[in-house]
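There is one chain below, alone, in structure tokens, taken in the form predicted on its own.
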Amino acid sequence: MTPYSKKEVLLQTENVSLAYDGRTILRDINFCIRDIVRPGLQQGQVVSLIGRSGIGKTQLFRILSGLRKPDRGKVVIRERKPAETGGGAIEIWQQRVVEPGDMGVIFQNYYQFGWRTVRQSLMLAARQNKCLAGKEESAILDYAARFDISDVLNHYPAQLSGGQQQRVSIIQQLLKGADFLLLDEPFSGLDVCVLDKVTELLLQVSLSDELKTLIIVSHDIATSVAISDTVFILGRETGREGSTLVKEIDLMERGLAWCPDVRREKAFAETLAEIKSCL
């Protein structure tokens, strides 16, 4: 098993509940995401929230992003901020309730402004990150090379493939500097070849920063398990209204995290069966 340790809580939901027109949608959602540390490696976190269609994933997605307030409970994040001292610049930490803009949100449709080129859209994102002041262009070129879109920087969204649009959307959020990336159904509608590229891309993003945390909201069980270190299952309990988290699966404990050939492992198939039984 790959050695690792869990450190500080980066995000925590506390009794999150939501109702609509008097009907409970989400009930008592409680989970936490911790900083995962692997010796000698810069390692971010990849967490999946899995549930069948209509279970409330979209509403939980909006609550986690800060775009919707729950009726009860809260989402708390651990935020790092630069500060100046007599000895120079340092990072300080604080915990607070999530607000709109705290998370890089990548929606399923990868919406882009049609009248801006890729370069213009990325520059707009980079200028929102104070840490990139004066270095925006070099950061754009670096990400474009790493994500294989250097040749389309002067193209407009209508000239891009779906996979290219997705990569542009991810780079936009990385340039903004958010520690959290929230992805809505990133594997939906992709053929096998593109799916492999997307999963490799997300793994690359998770390795870009120790505290970079990807939260994937999906109903694609196999791909989510293959890429994640932790899985939370959203489901319903007999006799109770609304969806809640019915199970947490630590893939690190099972030796399934960070495993290149994870799909060939017996424990992988067993885990998929276990998840399906909870849905």
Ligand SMILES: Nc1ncnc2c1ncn2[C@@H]1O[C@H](COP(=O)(O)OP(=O)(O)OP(=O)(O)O)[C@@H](O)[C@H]1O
The other form holds:
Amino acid sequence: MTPYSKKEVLLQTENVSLAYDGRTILRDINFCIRDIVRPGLQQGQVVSLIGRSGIGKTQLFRILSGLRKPDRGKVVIRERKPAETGGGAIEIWQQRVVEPGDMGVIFQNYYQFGWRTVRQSLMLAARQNKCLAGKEESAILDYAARFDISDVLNHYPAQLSGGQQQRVSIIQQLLKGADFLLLDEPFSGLDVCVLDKVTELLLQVSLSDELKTLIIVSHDIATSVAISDTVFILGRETGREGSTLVKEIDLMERGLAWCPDVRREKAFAETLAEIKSCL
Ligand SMILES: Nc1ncnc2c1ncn2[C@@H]1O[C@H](COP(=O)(O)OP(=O)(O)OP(=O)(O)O)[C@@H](O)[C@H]1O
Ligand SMILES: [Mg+2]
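Follow the form predicted on its own with the form predicted together with the ligand, if you could.
What follows is the entire complex, opening with the chain shown before.
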């Protein structure tokens, strides 16, 4: 098994709870995502939040992104900040409650502004990233080639397929440069070939930076397990209202992370069965 270790907490939810009209939707959600380090390798994190339809995944997604405040509890992230010292520029770390804009958010419907071409939308995103100053155009061309959308850069969103729109949304968030990328149901509505491609791309993204952390919200258990290092399961507890975290599965421990032929592993099928039994 590949050696790895878990380091600092990158994101932590503390008793996150949410209700609508007095009805509890999410109850005391507690989990943390740690920096995973593999010796000699650049390794980001891929975490999946799995649960059946209506359980509260999209609500939790909105809370994690900072776009919605929970009724109780909080989401804390660890961020790196450039700082100046007498000796030059360094990075310092700080922990704080998540705010809108902290995370790259890829919604289920890949909403794009209809009056901007792909190139214009991507340029707008690239300009938000100070690290790309002066190199926006080349970064866009590079991502477009890697994600196979070079030939649609001058198209409008309505002229794109669903898969192309999804890739544009992912690139947009990558250009912004956030450490965290949140994806709501990134595998739904994709054909098998595109699904393989998206899975591959997300893995590439996770390897692009030590601190890049992908949080995937999905009800596609098999694809989520195949791509992740950790899985959190949202479910219900008998006699209690609302959903909460019913299980955390460390796929690294089971030898199921970073494994190219993971679907052939016996432990893979066993893990899927175990997850289904919790839903
Ligand atoms: N604005 C709202 N007012 C009242 N209830 C809401 C509102 N938005 C969502 N809900 C309720 O919150 C619960 C969780 O919804 P959510 O969209 O998070 O589910 P989900 O797990 O993402 O489902 P799916 O897999 O179908 O996308 C549902 O019972 C839904 O009816
Ligand atoms: Mg949803």
